[in-house]
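Single chain ahead, by itself, as structure tokens, in the form predicted on its own.
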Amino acid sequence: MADARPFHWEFHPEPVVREVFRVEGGRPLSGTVPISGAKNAALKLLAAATLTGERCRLTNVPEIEDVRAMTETLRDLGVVVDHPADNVYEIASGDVEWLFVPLEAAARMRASFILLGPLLSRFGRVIISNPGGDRIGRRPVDLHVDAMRALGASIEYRNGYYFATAPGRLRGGEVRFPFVSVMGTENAMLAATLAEGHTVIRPAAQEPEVDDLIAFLQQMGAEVERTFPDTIEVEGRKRLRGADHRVIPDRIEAGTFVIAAAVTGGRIRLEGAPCEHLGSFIDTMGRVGVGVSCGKDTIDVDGTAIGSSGYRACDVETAPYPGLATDLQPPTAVLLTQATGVSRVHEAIFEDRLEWLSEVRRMGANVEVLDPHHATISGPNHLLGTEVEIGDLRAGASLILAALAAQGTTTIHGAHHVHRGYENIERKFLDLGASISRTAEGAAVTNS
């Protein structure tokens, strides 16, 4: 892959400052909460925006870490994205000459992968980071890197990079994967939408932020269509146009909030929330005790029963959907800390999800850890306020639940890992009467 350029990168990203909570449990919560744009819709759909020449805007797009690193990442490449308002962003991928996502953006994101596919199929090659991303077990990119040479890439893996070409063309073909992999389906259907002739995907995911971003693609012009609940066929065009679309609600945002109110015996109205994308979540809820009632865009929690008739302990399964969601299985665990009887979780996506529940185990939650994929939880526990360590995402924002629910002071360290996926989080609890903090370096962060 030849390129005049040298092969030196200018890709310096700001240093990670670590910051922690601190969270006064022990109080109802109450209120309004709006739910934001959904983070996993929203990166691939900002890499979609590659796809074309045209610019393409999007709304409800949330203002967290990880949006903020894709489009740094973007402007690398030689991207133009604005920004000209809160939750507005503007893309236009002209004659992008430098296809080079490099380590540092990719360790980051794991999602910064997802790239592979739209600048593969419009400019022909790239040049990509093995990713990072949160250390919650194995998430190999091998299906990627099938997946577009089944579409007649030629792809090199060379001292951590991955070297991509595609003479001409991309080539319309059959993608099979072994089993359903969510970024393995977008990626597949970006890189086929550019491609010469028809691509059919199976199996492939039925997520709702697939279905958001082939919503975005056929406003591009794009023909590609969910012909089964898991394929998707894919007629490639030679181009495609800018577009306007805005951004899904996030389910995984809701289903927080949601345990929110049931674990501090709250009531809790969510807004703009996706109840129609939350049925096995619900159903989970249902039958734990949690009141939830779903509106046309609105969820109300109601978590009195925690005081009263008290939670049922209940049996819970991770799997693609419709199945519950793997991100949800954290705070689902946190309320299950607070259900009579024994409860059995079953990791059923990645192997290293239950490790963040020895720092539950240490506020007090009767919690066995049977194996990588499965654990039980024995309740109901009296958490007490401690010192914990987050070690990922879902993790950080089902520990400010569990310290929500506890007595006393909770101090959670590695706070910056929330704000990768949640939009201003504790300025939502801060409104819904929680007494939450945020500090940096020993200084005190606003939450305004």
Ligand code: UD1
Second form
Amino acid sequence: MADARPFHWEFHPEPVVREVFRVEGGRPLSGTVPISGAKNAALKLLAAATLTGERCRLTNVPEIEDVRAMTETLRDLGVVVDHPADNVYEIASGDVEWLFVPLEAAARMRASFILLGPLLSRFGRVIISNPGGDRIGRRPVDLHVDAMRALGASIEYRNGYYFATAPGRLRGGEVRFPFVSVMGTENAMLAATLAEGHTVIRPAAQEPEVDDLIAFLQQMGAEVERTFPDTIEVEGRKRLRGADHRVIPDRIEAGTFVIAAAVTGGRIRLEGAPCEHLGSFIDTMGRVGVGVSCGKDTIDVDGTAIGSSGYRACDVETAPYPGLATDLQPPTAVLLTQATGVSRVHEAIFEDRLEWLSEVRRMGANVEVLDPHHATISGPNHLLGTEVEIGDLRAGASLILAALAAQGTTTIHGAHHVHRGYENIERKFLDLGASISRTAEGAAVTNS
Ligand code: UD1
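Show the form predicted together with this ligand, please, the one above being the form predicted on its own.
Zooming out: every chain and molecule, the one shown earlier first.
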């Protein structure tokens, strides 16, 4: 490991290729759709691979922009990342030469902050950009930073960067979070695997992606275990070894396709779908009246009630796992525009996840946002195609769902956001009989 390059970084944000989706709505979807590997697991597994100099192999990694961003960030650090086949990545972090995660990486993807724990723990120092930039409060990482300090790190914040050091090794300790944080839990756990002594993390997030990370770390030789539902304990090891791991399926992508069948009155089968990770969501579907049945590795969705008995309004509230995932709140809100009666939506985790509803309102949804955490939806609404703009990943997928449910053509600007987290989304919808195309902004329309 060398640190020869001076501390200097010029910020050249990558030009984003502006793309639009065009969706011709009103067609019931039918057929089978394969579910990809989970984004929120894959990103952390890639980061975890830097805890060892030995080679790690990950399969079922989704081919999405966030994975590309993470692998590029790793390569910039000097990590060797091979991509021998689709969905397969091999990572060798023997010769990490550059313990600096620049603003460019953080600007592309907030999850780059997950590199704090592993790099600090293995190499004793790292300089990492604050993914929130100046927008403090909006995307805080204070829980991550406090967790590292609880493990003995010194962290200073200057000019948008955290300068973290841990001479010698981190020390195991008590990491107490004021509330549950998924990546906060993961960062603490990654750091603790190479710390000296015992660490207790509480309350620890219970998301399936956290358990997937635990399984991978165990394969790497880490002593890490969930000892109670909300508690993770780690006994630090001096070194970890390489490991092979298959990424769990993406429950958020699965939920998105469940809603796609539901709002188009279609019938589809999800293959490789994680029914066991979707309990609260499937309960919600049952209350609304969407037919969902789970097989061993499949989920069958029957949305035909939309045309017969109709769907029922339903109050929903997001919560940490095993509650209803905040990432499935926007798709669920689209479903509720098709339900009879007044539904109340309580977004309890984030304060900016209802903003996108202004776009679906432009399509004819009767939505009222009461405050950053509460909205009402009075349905059923006859949605009509129009021009809408995607602001972020989950809003993007949900606007596609609204467009599939709408009459006429919807032009959805900002399509690149969706590719951050959904693998081949338009191909998958095309295979289910949707009419959707993606073109560069301003290009001639070719319908497919
Ligand atoms: C992860 C997921 C994201 C999901 C979210 C909640 C990844 C890459 N992303 O995000 O898709 O929507 O869990 O399930 O896995 N908070 C603080 N300080 C912190 C960290 C978080 O105040 O240092 C707050 C957040 O603003 C939020 C709450 O804690 O209100 C929970 O966020 P958290 O669980 O940390 O979300 P992420 O791990 O960032």
